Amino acid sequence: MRRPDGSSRSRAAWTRSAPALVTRDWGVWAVDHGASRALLRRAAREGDLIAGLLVDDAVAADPFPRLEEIRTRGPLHRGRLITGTVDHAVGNAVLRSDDFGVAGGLGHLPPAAQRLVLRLIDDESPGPIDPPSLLALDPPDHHRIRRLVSRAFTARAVARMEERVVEVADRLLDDLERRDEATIDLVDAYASWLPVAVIADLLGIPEREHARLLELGNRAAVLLDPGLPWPAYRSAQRAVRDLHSWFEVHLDRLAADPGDDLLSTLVTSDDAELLSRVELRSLALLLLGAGFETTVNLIGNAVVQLDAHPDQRDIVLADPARWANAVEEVLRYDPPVQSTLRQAYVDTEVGGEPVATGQGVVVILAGANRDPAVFTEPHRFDVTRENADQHLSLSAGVHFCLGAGLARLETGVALRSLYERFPDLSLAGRPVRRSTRILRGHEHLPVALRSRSSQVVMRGPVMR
């Protein structure tokens, strides 16, 4: 292929030109999101209960009545378009079974469409659920990459981070007190910045870059949702490419001047050759996004539930040792991730129902978490619930959340520190939910602060 000046241009360079990337993006969107959007809307109009969760704004705002309706249809509900479950036992079995996998993040598409999308995906800047993201990989590749980073998230490694998490929380709360403002947006002023600071430490990201990466990560996170409109998809893809570009420079910087962070270790260790540069960037993007999204949504959801249930708030204020279990109950009752998809790789059976090879099954985590067969009075928010940690909010099996321990620690510290400083904190307006369907959290959370800074509070370990 010739450039206007007659010189040759490599195929890789040509295919990554701006017009070619737009064309490629549009192709992916049309086959994946565009077609899915049309099918989901039609199925919802025709009464598909699960499709309605993904496209009906009213249902998404309060999904739990719909989830109970799905529960009445049996352990495995086959809708007009989508098969899914709100049954805890079935969901757990699907997530743990070798008969199912993530299908490259495309389990909702037929095989021909999957192959086409995989050909069109920008393999230099893959998205959060595109290979080689861990979310889109099955073993053995999933194990190969996960093994290289899992040591950074062991129980001992996470416990060592508690001092840093407390330090960040205290600094942010000190800033709030210095503002001397009666009302603040808790997401914008606190819940977002704590997890970003902690995951940035792990990735060796300087503080001056936090705001930029937070903004790009928020834009890219919508790619977890099916059926995005073209403008939203295009904006998210641009954010993904900007993130890949940033991390490419960042990795070069760490290779030349490594620190004691996880990425520096990966770039300079003997295992470095086990990861391609694209795999390393994708891993960094996933850690950044997952390290932020789960925790910021969990903190916001917890504050809303504690405000709605003041008796439960009073229990943890009176006995701070209960914060760890309160975090588990929020994960169960109002999970930050609503559902996940698996595809059957063989003819199999779950919940007494046959599932054919290639069939996708949506595990609706928010529904499984309120299964009365597992949880007594499942619609009651109870921070003393003995089996709250049996929820599926952090998945199960090989894709169990890598950063589960860190998310629990961050949320426990964030909530305990917040309510120690502002025990009378209350909502000061209507919370604004995010528009995302898979992720459930708050875009804005106005709260009124009443400080108790003059009272000395003794701190102890947050996690038990």
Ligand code: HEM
Second form
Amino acid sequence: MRRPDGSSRSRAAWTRSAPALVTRDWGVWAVDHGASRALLRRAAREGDLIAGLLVDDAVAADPFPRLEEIRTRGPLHRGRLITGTVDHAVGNAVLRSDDFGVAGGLGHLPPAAQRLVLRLIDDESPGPIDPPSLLALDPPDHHRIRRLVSRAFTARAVARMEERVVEVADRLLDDLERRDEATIDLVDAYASWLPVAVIADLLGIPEREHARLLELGNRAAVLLDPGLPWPAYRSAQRAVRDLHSWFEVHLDRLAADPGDDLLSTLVTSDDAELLSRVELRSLALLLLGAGFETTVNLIGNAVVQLDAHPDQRDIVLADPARWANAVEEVLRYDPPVQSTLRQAYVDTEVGGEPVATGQGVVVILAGANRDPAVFTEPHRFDVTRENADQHLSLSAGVHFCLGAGLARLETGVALRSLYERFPDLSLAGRPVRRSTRILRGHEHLPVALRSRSSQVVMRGPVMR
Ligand code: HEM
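I have the form predicted on its own already, so could you send the form predicted in complex with the ligand?
Shown next: the complete complex, the earlier chain at its head.
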């Protein structure tokens, strides 16, 4: 294309024009999601057990019987379309092995399709599982980036955050206490806001922006699922672009006026030149999303399980020192991230089975967590289980959850503070699950904060 001054417009400028971005998005969607969607649906109809987990609503609503069916097929199950494992030892080995990698987040596609998608992806606004997201990088690039932020997540750094987490939880609970409603939506009123406030602090994000970032993050989170329909993909991709634009301005603001937060440290330190601007935005976006999209689900899943198992709830309420282990048991029993994918980079072997170069393997974390070889009576929810923390819910190997310590702290504080304030809390309606498949949690969680009798007592003075 010629400009009025006779020069040609750069390819980069053209490929970022609005129509070109829609075309590129559509191209990525068609190759990555559109084709996978058709293949997954057909495979599920033809009996592929893992494809069914991803596309069949009834199976996804209660995946655990299906996970047991997969277990009967051996340590590595080769379906018509998808190969995967619910075996703890095999899953752990795949996640830790150098023979496997994340293949740019595209391990489900053949190499030619991977190359095409990587060419089409909007490299100025990559999504949460597109390179250079940590989740889509292998070493050495993965190490280079992770090393720069890991200091903020050490056990000591996380311990320093406890006071602030307690303060946020207390403030949210004060607000709840003032509400005179018989039923509230715990996700909307509590479980989503606590992790957002904590990760926002870490990223130097002011409180007035929390609601907008929560909305954008929720829209972008579906990108973890395979086989999305075009409207969902398009909406998520728009949210990702808005997040990148937001972080671009935010990073400039922090560079000019740094605060006492991780992103300010990154933009102002000598290490800044080790990261490109896109890498920095991509990291911020991943931290934001990973920071709240998972923890909200863990808090919600915990409340549902404690409600369904009153004996276990009584045990932990009687001895608050047990909260830490209760959090591990919820992670094991009802994990917020159901599975992850790796691709074999060389001909290799796992669980005594050969795996050829290029083969994708789905590690079903939720299934590994119920492996009877590791957990006795794996289908029993037991907050006193001694080895509950051997779950794979936070992954393993180089991609082991960077925020694991923070997630544990936040969830422990969130639950302890919630039940201390409202020991009679109970479900007051059907929880509504999120439609996402890789992330498992609740969109709405109606609860009564007080038992009926205490509601009458509470309302007494107000009515006089
Ligand atoms: C209950 C809450 C959480 C769960 C269940 C969870 C789960 C996971 C899992 C399964 C992975 C690895 C995925 C894979 O191996 O492919 C992961 C990675 C990651 N998580 Fe978490 N996470 C949680 C909370 C958090 C929090 C609070 C943060 C940050 C503040 C965080 C930041 C990250 C990051 C940055 C990665 C990428 C690490 C890498 O690729 O090196 N997560 N998380």
